[in-house]
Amino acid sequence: MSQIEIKNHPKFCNVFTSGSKEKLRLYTRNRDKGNRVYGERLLEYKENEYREWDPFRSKLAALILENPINNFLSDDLSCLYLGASSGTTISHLSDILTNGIIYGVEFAERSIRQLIQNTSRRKNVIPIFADARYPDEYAKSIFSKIDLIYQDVSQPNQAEIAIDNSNYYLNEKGLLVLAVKSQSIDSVQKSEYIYAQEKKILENRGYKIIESINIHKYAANHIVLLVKKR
């Protein structure tokens, strides 16, 4: 039994915290009890097992620690995750979306193998081996309209990928959460210039940026945009 007191996050569904505001730690309740995905710490508290959520390994955790205004999580969301990698963040989303479903798109063969292995006991995760640049190619694997698109891809055309997938899958009232990595777009230009470019592309294609969150202290040269259709 952990001596650490774990509490409900005041804003986000199925996210838990410990520590002071200045040293806040995040957790999710482990859907796959007894198993780790990326070496994270497991804690027992009041007959539940929790997994510590590392913001240096997950941009979604970093975003939550930066306290965005908008509460974009509920337990019944249908989520399309672009750039699922080996399953670090998607496993925590699996813990959170207890009545929802997550379609995890990954193109790298090694990563998709790890993703399948890491989520095989998580019945709300559907790994998809596909290229996020071509959303129509994995339409047969997606069985519901999407409430939330989360994108974390290291590609030069990050905004265009997000737009194409949002146009194809996202509910009219759905939300796009886009992690922008400036170094993947242009390693020479200043990050602020790249961020402004990506925002402009989104806005010119009919999307509204409702929040822009800097997560540099957890992930260098990254911001996260919360975006809706106009």
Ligand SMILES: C[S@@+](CC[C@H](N)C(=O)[O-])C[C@H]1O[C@@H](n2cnc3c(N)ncnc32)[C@H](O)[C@@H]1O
Second form
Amino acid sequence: MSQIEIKNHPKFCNVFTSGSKEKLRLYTRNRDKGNRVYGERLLEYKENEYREWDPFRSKLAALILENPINNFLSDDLSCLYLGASSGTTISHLSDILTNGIIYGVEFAERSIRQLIQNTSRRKNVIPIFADARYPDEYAKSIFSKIDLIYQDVSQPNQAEIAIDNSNYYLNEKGLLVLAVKSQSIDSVQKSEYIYAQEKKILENRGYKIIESINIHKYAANHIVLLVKKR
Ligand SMILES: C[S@@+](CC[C@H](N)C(=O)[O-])C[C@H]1O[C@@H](n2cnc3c(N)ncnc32)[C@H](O)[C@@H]1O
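To complete the pair, please output the form predicted in complex with the ligand; the form predicted on its own was given just before.
In what comes next, the whole complex appears, and the chain from above leads the way.
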């Protein structure tokens, strides 16, 4: 039995914390009891099982630890997740969005196989084997309007992929959370220059950056943008 006290995160629903402000650890309540997705630590606390959420493995956890102003999570969101990989972050979103749904798009065969395995008992996750560059190709698999698009794809044209998907699926009041990896766009230019370019592309196509969070502490050459339609 763990001695660690687990508390509600002061801002984000269904996210939990332990430790001091300086050494905060994040958790979600495990929807798939007894099972891990990426070797994360499981903890029992007051008859619930929690999974530790590693900010070095998940940019969404890194973002939350960097304390964005906007509280962008609620338990009933429908989420389109681009670049699902084997489901590290999606599994935590699945714990958080208890009344919502997550469509996870991934184009690598090996990763989608692992994603299906890792989420088969999670009824709010729908894995989609598709290329995020072509949003119309998975329209038949998406049954609801989308409140939150989360994108973490290692592609040179990250802003364009995010815009094309947002134009296609995002609610007028929805939010795009875009992890920008400068190294995938250009490995020679300075990261700051690339971030500015990506922001400009979004703004020129009718989007507004509401927050820009540097997560370099956890993921080298990454920022996360919170973006809305103008
Ligand atoms: C950095 S990993 C994502 C990690 C994941 N977001 C997590 O936190 O668990 C990037 C993923 O995007 C996928 N990807 C890259 N380009 C893609 C595309 N055009 N369509 C779909 N998936 C793509 C890669 O195969 C890889 O699995």
